[in-house]
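Just one chain is shown here, as structure tokens, and it is the form predicted on its own.
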Amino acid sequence: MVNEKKIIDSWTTNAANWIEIIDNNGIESRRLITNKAIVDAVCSNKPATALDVGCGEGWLTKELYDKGIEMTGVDVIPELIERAREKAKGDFLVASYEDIVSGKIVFSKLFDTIVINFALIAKESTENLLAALPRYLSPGGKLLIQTLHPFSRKAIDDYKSGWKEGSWDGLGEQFTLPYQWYFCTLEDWLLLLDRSGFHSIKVTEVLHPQSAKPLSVIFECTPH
């Protein structure tokens, strides 16, 4: 769990930098396509309620609330939750993925949708979280995950699940403390979701609108 602690330490250190770059729409892939892709994917199911896990500073929570969805957001970084409360209406909780798994935090309802947007970057906490999520979904509810397209690692001949060296490259010199993150191949993602109690897994590839380079995938699935 050492790598997972370093991830949290890095996000704690860079919270203000992250808030600034998101508020200024400073990440090209998000601005071009990935933000819209996850909003459209959630809204296509017309949920009345949704849980945004790893909600960060709250941009997605706000977008979905503005579209009429009753929102709850959870993140482990207090500074990000504070900004989310300023930005969006909804219930916001400071909690780790382990807090969700253990039931330390108690939600007031089940959710029609649980959405996780670029917020699964470790190993053990991801595995434990996904296995716990079915009990938080209402009957017929859906889990949606957007993550880095696994094929992005093929371009550098490193298409193997495991811990990878990370960086904040492209986001500015103000970002410090890069961390290792856990990469899954497409096959391993599908196996993990199945093992976690999900089926009917729909995979949507999100491509750069000009170059058609794969940027992300969105997994949409329902509990067994």
Ligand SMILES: C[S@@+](CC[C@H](N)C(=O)[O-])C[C@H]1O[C@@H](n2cnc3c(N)ncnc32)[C@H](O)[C@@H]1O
Given for the second form:
Amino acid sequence: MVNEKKIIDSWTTNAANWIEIIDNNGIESRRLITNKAIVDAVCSNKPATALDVGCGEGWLTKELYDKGIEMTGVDVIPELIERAREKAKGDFLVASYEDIVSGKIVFSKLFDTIVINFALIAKESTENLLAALPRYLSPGGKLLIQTLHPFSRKAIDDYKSGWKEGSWDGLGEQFTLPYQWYFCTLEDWLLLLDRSGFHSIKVTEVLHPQSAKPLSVIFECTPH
Ligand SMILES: C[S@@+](CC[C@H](N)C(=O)[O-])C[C@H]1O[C@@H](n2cnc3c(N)ncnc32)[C@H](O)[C@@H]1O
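Based on the form predicted on its own presented above, generate the structure block for the form predicted in complex with this ligand.
After this comes the whole thing, all chains and molecules, with the earlier chain placed first.
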């Protein structure tokens, strides 16, 4: 739980930096491919409604709203939600994953899609959140998660699930308070999704368009 608090403290401290870098399209992998990959993956299912969990400053919520999807966004950082409300039309809630799990916040409808884009960082809150999500999906609804490609840690000979040192490398010195994050191998991701009540797990690898370096994976699955 100490790590979970540090993660939220860091996002609170870096919210303005994050808004600036996203507004300026300043992260290369996102610009090149990962943004489009998650938008296309969500849209391929033609949902009428979607919930963007850990929505940050709302870029994805906006993209999906612009494609005609009725959007709800949730994030624990008030400054990010404030920016999301300026940017996108939709329902926005300041809430943590723990609030979703405990029922402290309640959604007024079920969603055709729940999307989580690079926002599962800790261990316990991720496990609890994923187990709680099936109840918020409409029949036939899908969960889509984009996360760092697990194989990126093979390149540094550290392919073992566990807490890892984090950094803001490449994003600029204005970012402070790097935090530890919980890494899952590909096998552990699949086990976690299965344990959380999801099946038919489709895995899409997102590769750098020139170097073919693995950048992210998108898991797409439905509740049992
Ligand atoms: C890397 S950002 C991704 C934001 C957005 N999904 C995107 O694609 O730009 C991670 C987000 O997860 C949110 N987050 C992390 N832990 C959270 C928690 N326990 N409850 C709610 N939001 C959380 C952070 O506030 C941050 O906005």
